[in-house]
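Listed next as structure tokens is one chain, alone, in the form predicted alone.
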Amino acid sequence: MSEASLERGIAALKEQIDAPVAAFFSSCTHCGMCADACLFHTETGCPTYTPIYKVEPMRRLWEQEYTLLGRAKKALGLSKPITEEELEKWQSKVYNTCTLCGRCSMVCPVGNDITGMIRKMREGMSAGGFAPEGLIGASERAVEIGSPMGVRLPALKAQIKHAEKDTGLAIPMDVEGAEYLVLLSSMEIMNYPEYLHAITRIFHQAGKTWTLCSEAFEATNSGIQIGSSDIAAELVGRVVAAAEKLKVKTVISPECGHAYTAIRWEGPNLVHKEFGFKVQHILEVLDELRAEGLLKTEGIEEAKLTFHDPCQLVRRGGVVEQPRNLLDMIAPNFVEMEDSGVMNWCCGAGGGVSANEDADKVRNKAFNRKKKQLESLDIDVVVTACANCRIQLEDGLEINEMDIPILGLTEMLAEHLKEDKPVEEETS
């Protein structure tokens, strides 16, 4: 690192200090609820993770330079500068062990947004150059290729081909006036291909339009995840402009969080632009497509199963009931975990943490929280509705030994469409 690196994250971090972030600064009661509220601190017992204090860098950067007393104790050198060494020791407190899931920010007293000041902590230490290597080598795949997992359209495409031998369906692409523009995630594509094989299935059998983008599919920002608006705003920038161009009316965010969060609810201030077309979650339509009876299935799962509430879903995204209402008509042994919707445990992969070798040891350990919710229901089956979640819940299972098949809720619903039987075969 050099000196004008560090300048630059200083810098940077001097932009994200707001009057919200400095009323939050100001209110802090320092009452350590945030803690409890924290899967990497009640699962490691360290008091560095403590949420407000993976701030503490922009904190002290607030009170020397816009506060009195600040500024005489930095003029007094009683107050210690944010030196290069101090933000490569904070990389792993931001970056390792906290995936944005929110939590910390419902059980704050004074009402400060935690997840919030640490995204903004994220701008400067990635403007700086002291960001993970995962994150980076991810965001710089996401600009250059349009995926942070290096899918290419030739991999989009090989995976259309398979779905369309298995379904019998045609899969349009770049087709102009369709109602939904559909994004997907990379490891959608790659890890979990049955989810295109369900949409396919479910928007045939509702008689909707749809199509996918030959030139914007990947709905990932790695911008987000890293903290940087600017690459944020490119990748929500190519959606926007695939929707403009295709004259969608929606465009769906797929079973992944922070593609929801970036699109839907930071995709306009991002590209400083109302959108001229609606965003939604696939659960959100799926939902509506049940209210409108064009939802139809039968039969139902014998398991004893749960559902695990995504973060940026659910509590930040607040997709809640949705997921419940497409549980009730197939799953009569559906359970609730203890702390479900908005205040649900993460699954402690989010936010990058899963692009972070180094954080692999403590993303293990705070999976004993996932774990603990689990034991305590003797489910059969995990579903949910977040690619990385369910990545992670697998990975989790596995080395805690427990034999929990996890399924996404898109794909569960589609094993249980009604098939229209032949006019002939209903008169006979």
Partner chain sequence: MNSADFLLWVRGTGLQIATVIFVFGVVLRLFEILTLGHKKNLAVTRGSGFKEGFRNILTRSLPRDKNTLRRSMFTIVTGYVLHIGLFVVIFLLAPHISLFEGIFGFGWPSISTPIVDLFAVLTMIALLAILYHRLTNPVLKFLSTKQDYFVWALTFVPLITGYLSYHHLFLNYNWMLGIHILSVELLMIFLPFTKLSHAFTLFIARWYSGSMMGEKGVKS
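The shown structure was predicted, so the numbers you read here are calculated from the model rather than taken from an experiment. By rigid core we mean the largest C-alpha set that fits within 1.5 Å across both forms. Residue numbers count along the first chain shown, from 1. Compared with the form predicted together with the partner chain:
Q64 is among the residues whose C-alpha shifts by 2 Å or more between these two forms once the rigid core is aligned.
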The other form holds:
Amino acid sequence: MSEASLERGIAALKEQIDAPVAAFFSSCTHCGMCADACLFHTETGCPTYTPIYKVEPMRRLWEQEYTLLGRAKKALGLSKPITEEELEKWQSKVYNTCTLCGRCSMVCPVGNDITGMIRKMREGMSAGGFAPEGLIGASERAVEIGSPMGVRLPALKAQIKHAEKDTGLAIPMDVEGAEYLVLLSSMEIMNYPEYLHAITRIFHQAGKTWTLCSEAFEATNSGIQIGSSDIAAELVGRVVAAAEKLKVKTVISPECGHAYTAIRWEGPNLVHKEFGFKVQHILEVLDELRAEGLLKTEGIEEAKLTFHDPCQLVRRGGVVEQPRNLLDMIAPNFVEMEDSGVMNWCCGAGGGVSANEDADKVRNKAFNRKKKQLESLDIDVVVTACANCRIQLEDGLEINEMDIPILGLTEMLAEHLKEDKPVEEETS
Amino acid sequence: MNSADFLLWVRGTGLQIATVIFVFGVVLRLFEILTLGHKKNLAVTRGSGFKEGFRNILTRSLPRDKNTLRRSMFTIVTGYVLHIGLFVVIFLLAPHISLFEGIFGFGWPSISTPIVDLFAVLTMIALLAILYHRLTNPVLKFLSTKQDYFVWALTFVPLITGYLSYHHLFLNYNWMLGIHILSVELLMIFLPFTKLSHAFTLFIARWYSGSMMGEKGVKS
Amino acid sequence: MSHDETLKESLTRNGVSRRGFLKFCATAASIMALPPSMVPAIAAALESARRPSVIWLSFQECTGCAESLTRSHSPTVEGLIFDAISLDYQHTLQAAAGDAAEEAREEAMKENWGKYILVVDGSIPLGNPGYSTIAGISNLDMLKETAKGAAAIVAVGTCATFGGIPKANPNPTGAVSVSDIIKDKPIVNVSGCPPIPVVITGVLAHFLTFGTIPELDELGRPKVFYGNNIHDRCYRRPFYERGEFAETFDDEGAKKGWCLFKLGCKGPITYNACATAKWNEGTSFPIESGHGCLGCSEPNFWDMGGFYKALSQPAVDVSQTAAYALGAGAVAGLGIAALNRKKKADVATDHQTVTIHDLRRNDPSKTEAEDS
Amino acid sequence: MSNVNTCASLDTGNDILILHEIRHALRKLLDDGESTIIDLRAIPMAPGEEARIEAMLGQGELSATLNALGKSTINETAFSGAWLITHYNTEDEILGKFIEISKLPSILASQHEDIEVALEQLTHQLLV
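For comparison with the form predicted alone, please write out the form predicted together with the partner chain.
Next comes the full complex, this chain leading.
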């Protein structure tokens, strides 16, 4: 059996360093703008949380290993080697105070994808044994049980039974040839079963075939959060195998940010092949149904509401217009929060921060940013499309004694679904 | 060595040395960076990464959203003044154009010297403001290394010596001009191997991040 | 003419009236670039001035400097000043030749030991003493010997002051300037190729009037004449400021009298009185004639990269050097690229798949804790 | 614009400065009786500029010619109190050009030393 070591960590970092990383490090002028864009810095005022500083050991490694002058300096013994103590110290910077939200990458004037580098930094940290205990545990459960929260198939089946009873509709499982393979996040199974109800009804109304898969129902990917491509590939591989086995056209990522990144963008690169199926976020699917006239709603949401953009959807995923199109159908009192869209502030819990107990305190502090954004709006409801954001919003608002309900967009749409009986009878 | 010998040296041998190191350094650094490679993206893309990369090269020079502008006002304003000022001073002053003409064989129109002079002053004010910011802002103070101050000086000295020589202040013009040229040569020598390399690697950095984001359909 | 006679006496003897003397003083003040308000002081000083003995040595030179001075029609004020000195040795001008000439020099030296002015034009070859000799004496020896008894030395022309054209790259004779050899005498450098005649006489007039050498700049040149930059005093300067340049000698810009910077004018680094004293009896100076300044009063003016190359252009061919550097950079770049790619390939080959079982390091303290 | 005309646009701006200086000197002459001499050779001039200054100064009521070490011309300008003095050598080449601001240029007055010589000569002549 092997084990993590500094050497493995350094080797992993060496593997990760590529032309973009070299260009990024060569271009950074220490202007400090990334700090102004990072909520862990703005809410704590702590300079050590400056995004580019979080990858400083990787910068030194790049210089020592991949530049002529750096190699010369290393050969002459003039450079400072990376040590275990250093990487231990860096754990809190790389994991606790970064949600991989990507705001720093948006504002960097020289165009450095700092978030992307922190993701790479985590490869070295995880291979070197410097990942936080919380994420190691989540990864173990994800690989061994199939869910980072330890949710097993029977638990899902129980929820399915509830949903079938509530909706009066059958929930397909392991159906070959369905158009959509629906994935769920453990949080949705445990905390927000409304999502399952909602998509059951929506797909029924749209007349689309879909299925769950008993071998791969979990969408989230702890490998992405801990930053281990090998573990992430193992988890994505299960989804790919399921999709191929069931011959679905499209795999739907649930209301979750990093799951979308994991399957949609990193997935093919993790398993080193192009997918034979499409990957879409549920909001993309719903927006397509809307455009095709297959998603019909009735009534409006009277409440004044706003939408919290999950970072992995907007900045790291390119899903910006879809939720707005959907909200337009039912929410005339929709207001944008300040910095909405690609520059929206993170809830403070993404990128594995919510699974990492060490980060609890700083996570709550970072939530201040969201609190200020919401306070300035005077709204009744917050809508979002990521279960992880949703939990953080609920927790944060509770701690700050703010009584604002949080809703998932899919479930809110389902509440306004126009059950078009005659059409349904004609088709059936 | 008198001022004429010095001036001749910096315009001759000194310039040769600086050019060799500068060109060698830039080419070496480009190879060093680009040959590290970048894995092909296997995910189905939303847009052309190639095109978005080039778009990002241009649009990253424009101000971001207004809140980012507000939050990083000092850095952004001084950054603009510094870079626009450097552009004007380096590329629009008649003697400088004539230098480029001597090297590349073609030139372009210059603008009036007092205007360039004004830009030089603004650029120096911006650099002093940047230094002050670096010394007082907690983040910058924390981040800054010796090299950050060194490259600040490398940038400031050619400006101040150029200004002083143009106005015939402080030292005899020939000495000042010689020192000005020497300071630019030092800048050239260190540029490829310090953070100043962002002058050319920035295009690569912006292209990569722009194309990676563009493939995801994110307007970077 | 006796050495004891004062200048005033000499002028009176020549029938010059007081008005004439005042006119002389006014012009002399102008020559010395002193303000007109100094005229009474100059007059007072000149009334009692004694005629100094001058020994003029010519080494590696073209006689252009002497030409410059003597081409002035006599009796100009320059001429008058020459009348007021006793030029005891100048082998181009004097009637005596050979041994007689050398005797005249030795006699003048002996008679005026410690008081005479030594004027030198031409550079001194150190490569081989045989390159330039006078009466079999090498320039170096003659200079050293004659300098010993001089009150002051006036180096006339860029050859004597800075080595000039003989010193130009590759300096085949090993030419050096007077000040490279003589270190223990006051030396006034009157540079220029040739120097402006009134500047030569101005320095002599200064010595004549005040008995001292004028204030000098860092290159040993009288500040009154070399204190101003050609570029600063150039009437074409406004065109420089506006960025209006002649690009060729016959374009519209040239016809309109625009700045000659791009045509190689060395005005910005040249210090001389051309813009005010002018040449050919005050007619004009080179820039006024449509040609850039060559910078002839500056050291190394011959090696500044070319008379028609703009000052800001490199004095050497940089493009060629840059091309070589580009090649070298590419070779080195490919070298480091090969090393980098091998390193990356090696770590990829040695990559051990990370599983959930190796996310923890073997921490001795933890193992102990587990054991216990 | 013809090429010839454009040359007239060459300008150091020194012509106007000199007029200001003359104005200042005239004021000083009136107030303190102090005279001033400006050496035109010490001022850089564009081609044609010196002629322009002379044209601007104009011709006054008095002009005199001095013959000593060559000719000198002393002309009062149109501005009374400002004199233009030009010294020539025997070849009629200009040696120097000055503007003197005074009631009477000092060189015009008969000089003490010359009067002494004159007295001596006349005395000698009468004795003979």
